[in-house]
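The chain that follows stands alone, in the form predicted alone, written as structure tokens.
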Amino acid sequence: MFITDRTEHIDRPRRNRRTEAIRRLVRETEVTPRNLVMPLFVKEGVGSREAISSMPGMARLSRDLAAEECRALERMGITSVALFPAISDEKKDSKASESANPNGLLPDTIKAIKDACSDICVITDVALDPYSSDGHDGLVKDGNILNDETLPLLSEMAVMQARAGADIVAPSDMMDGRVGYIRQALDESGKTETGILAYSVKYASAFYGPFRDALDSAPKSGDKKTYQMDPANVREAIREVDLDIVEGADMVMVKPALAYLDVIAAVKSTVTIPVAAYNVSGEYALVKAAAEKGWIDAERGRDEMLVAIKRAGADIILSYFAKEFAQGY
């Protein structure tokens, strides 16, 4: 601003950046580790550790590795883990029969995590693709994905999830009246108290490819397209998050994150519950992938992309980021 009369100031917002403690003091959005949520793939075995190439840093565990990371994280502030169950193929089928086994992989994990430090919020996944010999979230009769005949199934085993020790379920399997189905499940079986994270705005996104390598549950014929969004709605969005809330949802998220920073923000302006955000493994991958060329600085590139869905509105994130972010916080 050029001064024409002494008398006039100049207006100098650069006075509030000057230093790292008045930049702190100032700060409009903070990203802490009790924001965070951890995903953790769990395997069969003991005391082991698998890698996965596509997502450098993450590894399917064996449910003891398992509970023992799920201590860690809690000494670094991280008090929430969304757990993922990678099911070998000889326990797949059609009808994702393995997905309701009381003495299955998942509900043994949720155990173990829960005698090992009882106080950690363990959201646990709702869809049959994990278990499931299709690969989809549903059943699938003739190539297509069975809205109500797949409801049964997910409330069967959002109840074996509640009974072992889940905090919350999180049906991320977006078939129609799913939600209100689950809650009347878990009522009636007199878990009450658990939670319910709807993956209620979940896109048809190209960014889920590490993810599927990691649990070995893409489609095996077809794709999503009829039961997740088309990544150009967001009135649609609106729509879906509205009719979760009366069906009973606690929380709502939006998966991905990053693209759709304009979703998370329109969902928060019109809900009074807690707002969740999947920062997912395709945008975890492009960050590590980079700095592994030595394009961008992969600390600075994780922090300014979990600020970026916090300042749009995420209450809870949950990123695989989650645990070399609070090791530095």
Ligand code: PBG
Contents of the next structure:
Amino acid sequence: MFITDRTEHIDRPRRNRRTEAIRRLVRETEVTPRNLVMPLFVKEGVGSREAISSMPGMARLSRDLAAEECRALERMGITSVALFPAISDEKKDSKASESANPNGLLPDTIKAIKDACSDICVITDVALDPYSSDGHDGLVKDGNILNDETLPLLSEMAVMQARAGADIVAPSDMMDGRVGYIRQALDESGKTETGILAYSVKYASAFYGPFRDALDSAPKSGDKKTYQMDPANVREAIREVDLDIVEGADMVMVKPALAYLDVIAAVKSTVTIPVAAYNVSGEYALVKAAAEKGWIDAERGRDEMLVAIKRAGADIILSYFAKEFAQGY
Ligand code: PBG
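Structure of the form predicted together with this ligand (previous: the form predicted alone):
And the full complex, kicking off with our chain again.
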């Protein structure tokens, strides 16, 4: 049969793309500010904002400005933030002692934020790297990252954060057994209502580069491959997720997001708790840098990235684009 005989019956998917109104009507996936979490880098001082050169548009903020930023985010419909403290070198040591200090930068910032906007959901990172002179997420001995010796430090840190007002603690360290250990410590401290967002599936990725710049937290020696996952593995991701759920995770996360959309989809199909994905610093920097060179349209690149992560199955997206996305929403 010739094609001309069939033109009246031909399937025409283009009809559903003809106008913007129709395209909006049939759109399957939509990113909304409601599902976005804005990561904030915080620092000591008052009224102080320090631009991060590898992450155009992002800055380290002192606690007063961080609180102000949270109020602005709330007005735009973003009701969750993830905090990352930039700790000065003289406070870093091999035991990451500052990580559990109840009068440190992070707890003070949580309190300032909660005083300014009590409804915002504050998520805090649990890992030693910002506090460690070794720049690793766990304790280091003779070049090895100690697992079980690290667990008590992580749980002290999580309990301190919960007491300071964190709603959700997010272990990003990838030590085995840490979710169960932290859950038990929180419960024993009466913090049964503090949630755990587990960075269950965190890959040893080149895309964390700008983040490590922002916190000056790169490993001083070696790499993170003995605890963060091999980018080649997806079945192992399911193993990690299963373990964290059994240990008490309330939400699980895949990180990075963009190069791991298949992993997000695989995790989504096996769990019944919310799935988060972290659109990491390197992914943000790729878009910003290419846009600065005039090679891509930053806004369209951003929106395409976010919708892809959502389409893959992420219920929650942590992204440095959160604020600017919400501004244009
Ligand atoms: C620390 C931590 C990292 C990120 C979040 N928490 C860096 C790392 O593991 O080296 C990366 C986030 C980003 O790149 O945006 N454990």
